[in-house]
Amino acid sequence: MNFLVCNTYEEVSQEAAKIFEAQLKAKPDSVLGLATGSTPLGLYRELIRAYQCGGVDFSRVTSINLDEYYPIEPTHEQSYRYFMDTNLFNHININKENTFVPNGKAADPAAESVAYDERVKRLGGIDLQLLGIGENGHIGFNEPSEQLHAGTHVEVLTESTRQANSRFFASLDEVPTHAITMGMTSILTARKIVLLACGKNKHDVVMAMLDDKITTSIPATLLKCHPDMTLLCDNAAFKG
């Protein structure tokens, strides 16, 4: 595992897009494995000003979101669709057309989990994933538990994980109970990863990371397996 400590979060942004721009120069066709939440908004901001200063072009990109709640219609200002329209495709040249996220408002999620696996088979698998870290150690929507899923499907959210997502809803009874998303399976089998941890409320997590050990309860701690992955957080994060 890469790990670099930088010093504010704009720094953690600048850096993770210095591996994006990197990897689309080398492979213009890349497929991207993008994520929502607060954290990943810096990244989308530095990649959004490289396009219009001409240093980078998404014309050729494909993109798989990591996860999308359910049920939820894609057009609802919380959902996942919408969060990666209004944060980045919208401000790019990538091919809406090309951009795929799972269905919020399939008739039947499990057959959607399936045929989400079988795009990314198709697709030749992801070049680059970009995750963030639930302060849990979640992973996507993988919640800390004695068994993982492989593969994408739907998932139940954790009360923790629901509270910290209210704030982006009216209420809490508005945030959705369920969520489609990939499993660790799908996301270990990306050839490059670059996780972004920030703020002091990610720093149990950050050092979980750091140590040796391996756990289900803590889901993040499965990135450790894979060979090229990438570590990027502040010092509100690692400090201490």
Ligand code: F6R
The other form holds:
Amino acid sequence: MNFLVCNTYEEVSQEAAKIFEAQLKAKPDSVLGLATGSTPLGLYRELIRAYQCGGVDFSRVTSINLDEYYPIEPTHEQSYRYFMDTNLFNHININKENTFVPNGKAADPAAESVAYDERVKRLGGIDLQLLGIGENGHIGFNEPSEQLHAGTHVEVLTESTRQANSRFFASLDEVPTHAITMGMTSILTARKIVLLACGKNKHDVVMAMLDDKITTSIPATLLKCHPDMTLLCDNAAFKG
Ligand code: F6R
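Follow the form predicted alone with the form predicted together with this ligand, if you could.
Next comes the full complex, and the chain you just saw is listed first.
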């Protein structure tokens, strides 16, 4: 695992943007695995800025997002489809038809999950996967458990995840109880992974990434098995 501590959140975002820009220069038709949440917002702002300056071209990119609440309408302001459109896709020259987020209103979420994995395979896998990390160590919505899923599946969100995400909703009751999330295999088979962890509340989980143990009770620790994984964190997450 490569590990880099930056002074500030802005620096983490800039370093992450450099990795994305290098990826797109090397392979303009990359398949990018994308994440939502507050952490990637700075990176997305950097990528929009780079696009506006002519430094990066998304016209041949395909994106595939990690997860989506279930059930949720794509037009809901807290849906991850809405998040991606408003925070990135609407501001760059990506072809929206090549942007994929699990369908939060699929009538059959199990079938949607199988189709999502098939899509990743048809795309030839993910070239560069962006990840945030839950305070409890979840990756995507793969919540701590004795057993983790390999493939895309419906996950019951833990109370701690619902509490953490309630800051985006009017009340805790409005936070969905389920999500469709990529499983650990799709994530671990990405050719390159960048994991961002910022803020004091991520300190414990960053420490768990830095010790020697791997455990399904902190799903992110499985990423230590990946041959090309970079953890970027800020001082607040490192020092606590
Ligand atoms: C989002 C996702 C989640 C978040 C995690 C951290 O697509 O998959 O695993 O990355 O919950 O969220 P923030 O960045 O809001 O702390």
